[in-house]
Every structure is written in structure tokens, then in C-alpha cells.
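First, one chain by itself: the form predicted alone, in C-alpha cells.
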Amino acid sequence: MTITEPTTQARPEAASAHPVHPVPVIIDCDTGVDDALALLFAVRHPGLDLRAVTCVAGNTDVDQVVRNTLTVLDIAGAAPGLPVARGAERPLIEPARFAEHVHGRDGMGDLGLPAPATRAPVDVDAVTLLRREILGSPRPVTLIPTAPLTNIALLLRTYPEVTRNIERIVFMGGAVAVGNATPVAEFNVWHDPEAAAILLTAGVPITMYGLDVFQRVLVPPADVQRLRASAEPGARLAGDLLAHRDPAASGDPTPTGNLGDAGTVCAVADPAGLTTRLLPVEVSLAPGPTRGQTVVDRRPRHGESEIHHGAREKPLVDVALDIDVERYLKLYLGTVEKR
């Protein structure tokens, strides 16, 4: 997934095609419209293995969570035996600070889907779930975090040693350039930037899915308009999920859809339409109108600062730069529509 220059296109040999073995993934997130989307998508490739899922407050409270993300898996057809967990229900050290505005109240567009069917949380916390299906898993596992990252923290500062059996982290948070929840913070890490800093320091290869490549993928009205008449629950689903993405088209039966957290997990599926390059990163904790952002280092070479003062060693993370959108729209359509 990496490469070394930002003007050379992501590897040709990681193309879409499936996988003799699917990849063991798990995702923790805070079911939302997107992570939705995003469960949706990994529950139906047949190039991933979802293992578990775990529950994190962010976009709505960590209780709403675990019932939004136990419906949407009933929706999908996700395996009954899936396990999902309740983690952290604050950040390490900020209070919750949810996302109705976005969201809706229950956090899935107030689209008044059902309580789920049968499913239910497992009786263990989700650094307990991680720790078991990370060390339990016979080959390394993906994590996907598409939330903030208390959960992880909690697990890295806990359980260090799952580390030898996690193949990579790609999380969806941090920007380049422009933030959302501040003018250079994105949501998810400004939710609990402690948390995204101990993640930095996992130790295993991390792919920063950032705005600059998040905000992107738009799936044009008539795809938006095609899965909201699809007579298959989960299309349907998806169809209505896209629909609320566009609040400013609030009313337009056809409004264009962002798949938001779900081009995430598209990028562990198919990591060729991903562009990225190895760069330092570091998560900006202090007080005032820059806490939260992920300070991505781009310059070719030191500066005043190195020189006068010496170079601080910073992580390594493999930033997003650029996306294949068409490459991965036709992913996510075809996968979630082939029901």
C-alpha cells in the first residue's frame, strides 16, 4: 500500500482480486451512518473475514452503538455466531462529545430501523473480545477502527503483546490539510486525541485513512436512488444510509451519497486504489484551537526547527494522499448490491 512518491500510483499487483484466504479483520467503530455503510461492505466481501466488532462511543453514545451495529449485522446477514462487544463509553480524558447534528439522534439518520432480532453482546468488554480474537486469530489480524480510538489505547496500554499478531492497523481519522470537528481536526481523533497518540505507538504498520481522501467518494444519485428501491434489506439499507449523507439535499429523493468510513474498508479489500506515502505523524494534544490534529510532516527535508533544536523522532504512518473513486464506488456496489 505504500510508496515513496506522491505523484506514483498505488501498486498494481494488490488488485481487487479476492484473496485465496480472506483477510481476518475487526472492526471497532460507533455505528453511525458510515460505519454502518462500512459493516455492510465487510460483511458481504468475500475477501475479508470479519471476526468481531466492537463498540465505542463517538458518533452517538456507546449503548446506541451496540444497538445500532447488532441491527445493521441482522440487516447484512452477517454470520449469527459474530461476536460484538461494548467498550469504552468516554474518551481517556475529554467527556463524549457525540454527533447528532450529523447523525441523528440514534445515530443511524433517525431512519427508525427495528431493535435487533436475536443478536446480542457478548459478555466480555471489547478490549477483552480484541485481546481473545487478535491473539486467537491463526493468521495476523487487520484492525479497522472507523471511530475514535479509546478502545485501541486501552488495548495497546493493556495488552501489548497482541501486537505480534496484528498484521497492520488502517484507521479512519486525522487529516492533512483540513479538519471537520476543528478547522485542522477530524472527528475522530479531536474526539480523543490521548488515544490516537498511543495508537501511533503500536509498533505495527499503520495506514491513516484521513478527510483528504474520506470526503471523496460520492455515489451519484442514481446509484443512491437504485439501492433505496432495492427489494434486498441491505441494499436498501445502504440506499437510505448515502441518502441522509447529504443534508444539504435534505428532501431531493436523489441525493449524491458519501461512503465516508466505508472507503476505509474498501482500502483493506482492495489496497490498490489507495495512494499513500511514508510519513511522520503526530497528534497535536495540546490546549487550544490546534488539539486533535494529526500533524503530518511533508517536507522534503529539516527545518529551522530540526536544526536549532534537533529532529524528534515521530511515527512512521502510511498517510493517504490520493483514492481511486471510481474503483472503489464500483467495489462498494457491487459487493453490497450482489444479494
The other form holds:
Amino acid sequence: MTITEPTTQARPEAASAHPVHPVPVIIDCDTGVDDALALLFAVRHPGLDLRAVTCVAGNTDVDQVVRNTLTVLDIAGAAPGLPVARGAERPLIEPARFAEHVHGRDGMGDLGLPAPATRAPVDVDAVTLLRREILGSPRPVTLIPTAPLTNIALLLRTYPEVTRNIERIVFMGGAVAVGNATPVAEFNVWHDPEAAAILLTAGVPITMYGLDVFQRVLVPPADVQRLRASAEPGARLAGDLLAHRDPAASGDPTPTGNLGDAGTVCAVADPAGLTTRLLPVEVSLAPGPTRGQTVVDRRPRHGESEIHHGAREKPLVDVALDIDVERYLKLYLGTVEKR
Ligand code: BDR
Ligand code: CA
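Mind giving me the form predicted together with ligand BDR, seeing as the form predicted alone was just shown?
What follows is the entire complex, opening with the chain shown before.
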């Protein structure tokens, strides 16, 4: 596709609270404090049918990601047979670079969580599990990557036929404006830019839930305290995760209480809370200060580059530009605390 005037895509239907057909979803994650919040929500939302979880290196090493994921699914009360698979232990080209300063040494805020009690990963790798679950689903699957996109890129290159049963991909990554890993690059894309570039050209509808909306969904302190005091283990875990980074103690100005990756899953359950525009997006793969940047073209018309050199093919992505914070807070708390 070439650069076009921005258009909007047909909005996917919301996952109803009393669903006849829950939306089949698969989460690819690097659990991860906010990935854990996302899993708690996905397990507990009645409109989502969580069919598998795949793990990738990102916030911490992939074996720790698997362990964290299994523990969170235990606490969330996920179906005992929910398959979880280990995936890539490093990006396609670069070495892994973990985010312990954000997520703690164990990737879970060093909360001292127990080892998984009842679960183990399946005996196939993440790419094999993704293929099996996507092609085996009676209805097209929505993929929700909340991590570096290595597993997804490997899947698309190894088994391109999976796209015939993917409804869309809603990924946490990128930024229209400001980055976090670098001034312009968001962590998940920066960690494996080549994989992100492969994702953007998957040929299925893609929604980019980037930092511009990701950073805005902050749970008020009173709600965090209520969650922490809950007698129900899943709600209590959500509260502890939301509270884990006290800006006063960590010296980090990022406010606590960010739903983070969980907002991406809220956007699948309730797409009407997200304002998006279909825009051309490219990942900068060049070495240097822009590597990993998602370059989002918001210009109303072609510029000199296209006039002099012709328009280049660029994937069109449904980019999140605004978010109904109150709506998603209510949705998240109402879902996770319901048990
Ligand atoms: C992303 O990076 C990770 O630290 C979070 O889990 C989230 O997926 C934000 O840039
Ligand atoms: Ca993540």
C-alpha cells in the first residue's frame, strides 16, 4: 500500500459481558509486571476466550517469563489445560537486553511470588503452539503481543498460512510521539526492531497500542489500596503489582498504578474505548539514535520526498491516538475484582 489519506477501519465488536461467542485470543508476553496484569484480566473477562499463552524474552529471560506466566495463571484461576509455551530466548539479530530496573530481578517486582503450583509449559515451542492454536480455532483468533515481537515474526515467516485464521493483531508497542527505551523508541519494538517490521507487514489488520495511550491508564491510589487489601488472591496480586514501583523509593518519576499491557487487552474486550486512525507506520532499522522508532506518518498530504522520489510502499496500521481512561479503569477493576 502507498501513503494515502488517513482512513478509519471498521471497528471490531466489543466482547460482551454475556457472550454467546467469546473472542478467541492468544497472548504473547514477557511477564513482566504489566503483562501479569494483562493475563489476570484476560483470564477473568467473560467475553474473551484465552486459548493459549506464549512466552518470549523481554522484560526478563524467557525461562523466568515462563515461570512468572504459569504462577500468574495459577493465581488468576485460569483453566487447568490452558497451554503455555516457551519461545525465543533472544531477538532475531541483537542480544537480549532485559528491563530489571523496571520489573525487578524476577520480572515480577520481586514480590516473592511462589513457583507455579499446578502448571507446566507444553512440550512444544511457542511458534508450534501458536500455529496449532490459530489454525485449530473454530473462529479467527485475535493475537495480543505485549512483548518484543520475536515469536510473532518467527511464526509469520515459518507458517505464513496462519494469517488465514487471524482476525487481527493488537500489539503493545511503538509510540507516535516519545519513546521510553530511547528518546524515540518504545521497549518492545526497540528490543527486536526487525521482528516488529515483520509484524507490520503481516497482511492482517493491525492495531498499535503504543506509549501514547499505554502511559495514560493510571489506577488511582485508593483503588490500588483496596485491591491490595482484598482477600481474593488475583485481585490482591493486581494491587501488589500496581503498587510495586514507589516513585519515592525507586527514584523513577513514572507514577505507580499503570495498567500498562493490560490496557491492550482492554482494547480488545472493548474497542470503543480506543480512538484509532489508519496510518502508514514503519520501523526504523538503521543503527544509531532512531533504531526501533515507529515512524508514524500523520501528514495530511504527500511531501517533497514523495514528489521527488515517488511514494514507497508502507504498511497501514490502526494507530491508537486517544483512550477513554475512565472506561478502561472501570472495565479492568470490574473484571479483575469480580470473583
Ligand atoms: C513495554 O515494555 C515492557 O517493559 C512492558 O511490559 C511493556 O510491554 C512498555 O514499553
Ligand atoms: Ca510486556
